[in-house]
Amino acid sequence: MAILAHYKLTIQIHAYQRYKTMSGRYAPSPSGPLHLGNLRTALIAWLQARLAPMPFILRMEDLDLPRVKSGSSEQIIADLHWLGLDWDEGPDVCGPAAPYNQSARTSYYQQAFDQLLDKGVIYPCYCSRKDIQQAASAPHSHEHGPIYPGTCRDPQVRAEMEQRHPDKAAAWRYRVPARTITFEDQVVGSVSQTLNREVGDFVIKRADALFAYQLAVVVDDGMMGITDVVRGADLLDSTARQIELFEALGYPVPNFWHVPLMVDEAGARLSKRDGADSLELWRQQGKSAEAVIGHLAFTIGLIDEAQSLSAHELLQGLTLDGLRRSLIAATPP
């Protein structure tokens, strides 16, 4: 059954791939209104697809469905709309790599699990956070925590586990090779990580049965043909153990732009959560989409002064290069 869902899912990838050979994205959750972070990675994105020039998707990573609130995803839609943003493919629009709601797309992460599962490089695991966090031999992230230190890698031992907790479902979690992954990402430069010592046997899908972000943005990319990749640099961390799924579940590796995060007057990450700077709060204060775009170019650095102008506005005079340049010069040293 794994072969064949392999086989399903290898025919799909190669008659996409031969639809186009590039693609840029924007993949955002819908677990609330977007801030002014959100929005200009969203435009930053929008100018690096249009400026290569190649097609541009919009993607709702919408996977984590305890997190998903009513109505985000068509209130993003029609906040990108009314900023003057457009593409190609998108849950509002047909293309041939529908659906475009990760929430629709199990049955592909399903078939990447199972390719995994055949090659026997993901095992259940049934430590718990205690676990991991007591683990005399974890090294620690100073970001994310404890790195798991690969209890369950032994079967005898993972046997034990889920001896000592009965009741808990198992986790997936990739096994990660003795491997330093290298790239060359747009914005920020060189970049190095080593896997085991640095990310550890991460996680592929969850104790309650969803598919972890980390194979379901690989799948996707992959299957979509994307080929330049623009996020915020909160993801930078997350890239070398994707540049390992994507090897192993057979795609091209795409390009990388880390763009810099988007900070208040205290130099604090904007976040839905506290409702940074929602485009709701602007339009309250009466501004327009022009006024808005001006605003996210100036504090990129895309022009030298606040002004209106729309989106296409801006693109024009724009060059690839140039707006490479503006990101580099904006990012933190």
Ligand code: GLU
Contents of the next structure:
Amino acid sequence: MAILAHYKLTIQIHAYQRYKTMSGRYAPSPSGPLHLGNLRTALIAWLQARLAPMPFILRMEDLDLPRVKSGSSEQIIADLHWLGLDWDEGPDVCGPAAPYNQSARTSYYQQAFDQLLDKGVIYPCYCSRKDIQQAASAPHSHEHGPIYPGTCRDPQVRAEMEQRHPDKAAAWRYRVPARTITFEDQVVGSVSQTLNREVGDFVIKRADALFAYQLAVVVDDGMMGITDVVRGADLLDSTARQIELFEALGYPVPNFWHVPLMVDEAGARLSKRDGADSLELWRQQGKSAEAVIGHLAFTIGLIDEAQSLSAHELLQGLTLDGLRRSLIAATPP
Ligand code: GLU
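What I would like now is the form predicted together with glutamic acid (GLU), since the data block earlier showed the form predicted on its own; can you produce it?
Then the entire complex follows, led off by the chain already shown.
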């Protein structure tokens, strides 16, 4: 009997350790109320963590203070709860990796910044937007504008730029190596990006002294032990540089799940600004949380017909592999 009890306890401890060594998260930016597309990503991240199973963390990405809307964090938390989602750690629950608001984590970003400075992989940049656009050698551009031509990499050129813009505070850039990063996204499949050609030296601290999203997200996911990053496919383009940062800072690289973005009837991406797909509008029309969950699940192929069901009912009918297959099927080619 005693042996059996010991055996059972050992299994439980192992299951618990496995559970604790994995973590998922949803990381909204409180720049306004979440629209249905954001909520669908939140639902998928929650389903992924609950099916794995692994702890689920809510992290408020309120670092870009000029874009933060007052009351938006509270509204996001209330909306996610209204939908029937829950989390094990977050701004309103606390936990071992607190704080869960990026605005309260700048000392960690500063430590990571110092670590990169010691490694000699970052440098100050005095170029204005116009300088970068005008640089004849800027050969490519990507979603986020032209690729930085590396002007301030050279200390002598940098000194000239500093003289040219005496009132300009420096931004800090990460010196990308000539390296192709290839990773296997759980939804999108194999993705490759050559950092020096397709990304360029990217900003990790802005001229207004705010740490950039790229640095903050890696420090947070690393420190919070996130093993599975579920987020919108619009961030696929950021992933290779984040993998480079995870490695430079000595954190394990998580699995990525880039999930399709929700589009409106005309095929356009939803935006927080137009408000047409806000939860508020659905609620004003008297729709229940179950109706919203059913709609979101149907649009991503998790259920065959639009019906009302709770997040927990949806969870019970799914497997992790089934979730993954539906996401793959819903991903445009
Ligand atoms: N805060 C970002 C957003 O709301 C998501 C960042 C991430 O998941 O890595 O778009």
